[in-house]
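The form predicted alone is given below as one chain in structure tokens.
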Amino acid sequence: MARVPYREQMLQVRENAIVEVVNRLLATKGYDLMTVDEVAAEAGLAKASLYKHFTSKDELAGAAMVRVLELAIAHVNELLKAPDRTPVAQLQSVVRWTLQVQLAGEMPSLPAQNSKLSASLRANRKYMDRLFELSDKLGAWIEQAQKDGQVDPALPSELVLYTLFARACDPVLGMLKASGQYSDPQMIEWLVATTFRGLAPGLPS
């Protein structure tokens, strides 16, 4: 296996650090309030140096969104190594992971459908490829869970998929966290339960 030149390694380390900053800012401030100057300052770089890696704010946000999709795909691939688990249990694990990432302040806010960022992401081939890959993997579990009667088969599968994606930016988690009354595991399990069981008592998970 060819060794990666030291310079390329350093560039990748710097790029990863930039994306981590963008991830955090998108999670805490959102795309509209995030500035390139702020990203450069928090990454410890001159703005000109930042532009050697990413030429625009859209590129910065796109890289952060790609990164979180790649992490989600990696998590799903790990879950696929345990085929004895039911499809609904796998979907619940994905939701738990999503909420844990959000609690860690590392989940970028999903862009509004009519936002400039949303349009930019639709034109981002790498982002769209990762999004379709993740959707296909989750979609297979959703369809099987519906066949098994663990998820309502009357619901359109895309509605179930979008509901799972919505947990990535669920404001309920932030509000519960801000109250200071509940532990992280409590909040995560409550949101997983309401995602799959709704608010009615006694329904099977």
Second form
There are 2 protein chains.
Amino acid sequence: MARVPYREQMLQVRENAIVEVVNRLLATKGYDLMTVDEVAAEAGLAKASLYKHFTSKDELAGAAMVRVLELAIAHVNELLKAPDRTPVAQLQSVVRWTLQVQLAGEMPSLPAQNSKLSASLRANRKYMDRLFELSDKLGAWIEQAQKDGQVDPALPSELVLYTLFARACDPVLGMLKASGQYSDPQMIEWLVATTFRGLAPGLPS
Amino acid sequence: MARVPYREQMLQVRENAIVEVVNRLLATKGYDLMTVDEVAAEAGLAKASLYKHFTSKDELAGAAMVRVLELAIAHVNELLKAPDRTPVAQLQSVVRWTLQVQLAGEMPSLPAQNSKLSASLRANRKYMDRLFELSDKLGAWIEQAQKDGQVDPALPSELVLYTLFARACDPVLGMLKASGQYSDPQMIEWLVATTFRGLAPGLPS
DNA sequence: GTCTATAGCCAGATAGAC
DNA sequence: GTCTATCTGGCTATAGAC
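Let me have the form predicted in complex with the DNA next, following on from the form predicted alone.
Now the complete complex, all chains and molecules, led by this one.
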């Protein structure tokens, strides 16, 4: 164990706190309504100090995305310790986890078509690394599930991957939640069921 | 036929042109990146003149949403002329239509969680009227499809409705399109198939 | 109703002292 | 690295002449 200087630890702790604030604000208000002033205020430091840690608003968003990707990867790694489960069961567990994060108000949401932010994210090496890492792990399960016939082999595996990513920010959950009529587990199971039933092979006709 | 004054017709034509510009810009850049200057420039009039027609940017967005809802309702009304088709076939046709609109780059996208704009839309009577009208028509088909057992009766009908609305702006289509490997009809059929297979009843087990 | 010109504001980013 | 104070640009919206 290399010894980490005390000051660096403090820095890390502070930056983590900032990123958590960003994450929550992105989840509740979205990128455009989140202001840097607000982030600074909630994190308890001046805006100029914030800019010493992160050089732009884009970078703040990127850090939050990296954080959630790392959480997802950690979850996947936990699942890999139970290799007796079927690939499709593993995938379902991942989707269930993303829905729980969404219900907890902790899933950051970025504007899908904001070209400036998208470009910034694509240029963010840490973000892209994590994204590929997660995609690879999920991709392996997807292809295995297709071989097993639990996911329709006629579908391109990337379609399946995109679908799972899309469910992580699916507005349906929020709309159901807003109606206030259903329990969290009930909603999650409906969404998991409809998602994977949709990806399953059709009846051999 | 009541005679409509020439000037009013011209007004109408011009406002339609404006709304189409707004629609395209909302579809390509989204609400936040769309500027009123840009709308005015592309519509070929000065910004101040634009504000004589629409009193705010919110109202512009509202008009574009009304337009697309009216197109959807018109499509549904066409389908109602073929009452021999099953309810689920009608619903599939509607989803297929929304995906085509999306592929054509004509599906306006608003920030889901922008509270200011959401509030403005909820206060927009014309928008709310159209939204309810469309929901009612789709809801009738949904409940019939559930009685017929083509859509899972165990699912709340509003979940089905929300799912269909969500597919109209599903990012999966854009991601597939970006990969450039598949034809438009192929992508649309995959999405329609996975959506409705997901909503269908499970195997009686 | 159309234009030019501008007001007013807000948010991202920075200067410079400590 | 932290702060206060400020700059800057771009955006919505409006004034006022025609």
